[in-house]
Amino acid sequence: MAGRVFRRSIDPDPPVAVRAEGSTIWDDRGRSYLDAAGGAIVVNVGHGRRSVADAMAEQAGRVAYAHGSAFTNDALEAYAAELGPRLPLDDPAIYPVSGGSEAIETALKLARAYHLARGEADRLVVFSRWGSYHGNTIGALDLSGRRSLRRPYEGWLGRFRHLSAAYPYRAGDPGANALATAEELSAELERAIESAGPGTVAAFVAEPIVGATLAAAVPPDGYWPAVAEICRRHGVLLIVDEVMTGFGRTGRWFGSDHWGVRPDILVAAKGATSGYWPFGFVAASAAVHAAVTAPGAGFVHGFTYSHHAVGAAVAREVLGILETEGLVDASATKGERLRELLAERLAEHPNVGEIRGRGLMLGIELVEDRESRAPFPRAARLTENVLRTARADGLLLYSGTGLANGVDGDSILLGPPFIVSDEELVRIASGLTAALDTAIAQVRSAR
């Protein structure tokens, strides 16, 4: 039997992408698709950037691969120096890897190494939140709070502990595990740390604004400053997952910047290279870096493709594009414009519960009944119908399910490239509205 590709979807015959430019992807049949999701909320500087391809080729032509245990490289050293001032950490050091899941695993091991170096071996407890997503490796999945993804592997999970989601829209709903106010959420974290016992909690891990799992759910004002203060007071490392929110996606360089939070460890990927190369990193504050690199300490860790020269060259070029073209500000202004367009069409829609998010990371939560917030049953597969209908009309969206109670609940997440035109923003809002109405009609006619 001939070899074949193990596909990521159930579509037995997906279109073949052959070209991409700006906010558009073309398949081998000549059809065009407006990429309103930036792939998986990845592409920020746009598709088809010649300068990124040139940087990749130039670096690969000089040094494509030299193992990080034996060499550093110019591209990586230059990237770290240029990135440092943008990171919301004190005198940061970066540990480059191949993507978000690897970066989360690295951050967890780094937190453990930090506490061991300080003689606090009892700090083993790590808290994250329900409704979160931190990756698909076993450790990252265990840290995540997305029940539908955890369910098949529950027998292998259980080392990390979960707190309520910062998810005001679903606060108090059965199965949502969500709280609404900064006071409730911070008090829960304080109680959890105290209950675990003095000197036993290693880290708290969370997304500044939750991505696909909760469709760009923004925490209440005051939440992040309170969390940072509690972690500092208890000697708990604050790890911020900026895999989706980083590099301008929310209209600031990093999601943490909206609240002036300076974590101990930051995790990034996706927009770091705008999808042109598999790349991510962990950034550690000066205090964390100094502890694990001190004489007698040690951070025993590494991947074959960590500290990759070509990945660093691509990331450096993307960083330069974001800076010179003012694309972080563009994400903020275009995000406001897209939100206005969505509100015009969907704010009073009977099946839209909430439109939310920041910058060009906007979520739409879909409900069967707006007043009660009752979700469509999962069996209706509403989200899948919306995506299929939109794609048939040449519009690519990103989705989420299970956000209401771990099973039911549908959402759409938008995250187009920051170079998206106003005409394309109008098409995104109109196309989503049309796809939603068509999909809902199909769901109801099938009953």
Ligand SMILES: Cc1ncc(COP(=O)(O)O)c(C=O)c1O
Given for the second form:
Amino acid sequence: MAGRVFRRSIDPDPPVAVRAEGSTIWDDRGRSYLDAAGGAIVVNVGHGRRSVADAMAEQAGRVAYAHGSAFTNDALEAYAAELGPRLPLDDPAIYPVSGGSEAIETALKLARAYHLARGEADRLVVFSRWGSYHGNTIGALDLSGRRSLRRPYEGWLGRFRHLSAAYPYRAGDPGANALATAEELSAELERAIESAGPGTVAAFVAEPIVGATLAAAVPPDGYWPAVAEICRRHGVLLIVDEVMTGFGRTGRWFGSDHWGVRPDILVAAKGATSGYWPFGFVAASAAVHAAVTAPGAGFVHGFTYSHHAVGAAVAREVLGILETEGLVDASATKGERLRELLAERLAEHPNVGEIRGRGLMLGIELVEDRESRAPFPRAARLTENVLRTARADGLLLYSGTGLANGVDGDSILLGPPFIVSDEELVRIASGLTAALDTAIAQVRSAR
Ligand SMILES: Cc1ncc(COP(=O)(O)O)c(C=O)c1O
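Instead of the form predicted alone shown above, give the structure for the form predicted in complex with the named molecule, please.
In what comes next, the whole complex appears, and the chain from above leads the way.
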């Protein structure tokens, strides 16, 4: 019997990707797909970059692998030095790993190691939020507040505590676990820390702007500065998950930059290598790094593929491209343009509840009724229909479901590469509008 691939999706026969360039992927039948989602909001610098492939090959040809506990490598040292000033942390040190979930697990353990090193062994409680995503390994999933992903594994979860989502559009809706104002949200965090008990809370973890789970929900202004102040006052480490928002995706280098937030620990992946290499990292502030590396302290952790030389070479080249081509600013201006194009077509659409986001991370929440914000029932599978229809037309989108109440709720997330052309932006807005109308008609006729 021949071996076979355990497919990622339920589609048993996905197209075979054979080439990719700019914002386009081609399959083996010569069909082209406009990648309006950069895969899973990953490919910030665009597909088919020769210089990235060259950097990868050059490093792999010289030293591909030398274990991180025994050696460092030039690429990693140079990357850390070049990246440092861009990170919203004081004198940061980076711990590279192979992706976002690994980076989140690393951040959690680092927070624990920090408190242990400071003699605060009681600090075990970690708060995150409903309507969040931090990864699919068990620890990262437990931190995540996306109920559809948690459901099959609930029996193994429950270590971390969830607070309300910063999700003004659905504040107060039954089952949404959402609040609207910075005052309500920060008061809830403060209460939670106080009722957990002084000196028992280790960390608060959140995405600056929520990714696919809440379709680019932006918190109210005032939220992040208030959260940072509360954490600091209570000795709670602030961990920001910038896996999706990092490296220019929201029109600033990091999502935290929109509010001048300086976390203790920052987690990144996706855009750091734009998908050219499986990579992520944890950045620790100087204070966190110093605590866990002090004599007598220690960070008991590590992966076979952490501190990888080829990953660092790729990340370094991607960072150089973002800088020399001014792509972070491009994300901001093209994001504005895409937002206008979407608003022209969809702002008055009866099934579009909200268009939101920052830079080239834009979300569209779909509803059955605009007035009441009632979602389509999950059984209608509207999001899946929109994605399938768009893909048949050569347009790739990213999606999220369950945002209204943990089960129902449909949304589309857009995140094209920052090199996307204006013509492609127009095609994305028009193609999405057409796919949405077709899918809604199908859903209605199937009832
Ligand atoms: C905000 C956020 N955190 C963590 C992750 C997990 O990253 P990975 O899929 O690389 O493990 C993701 C992935 O989508 C994400 O969007």
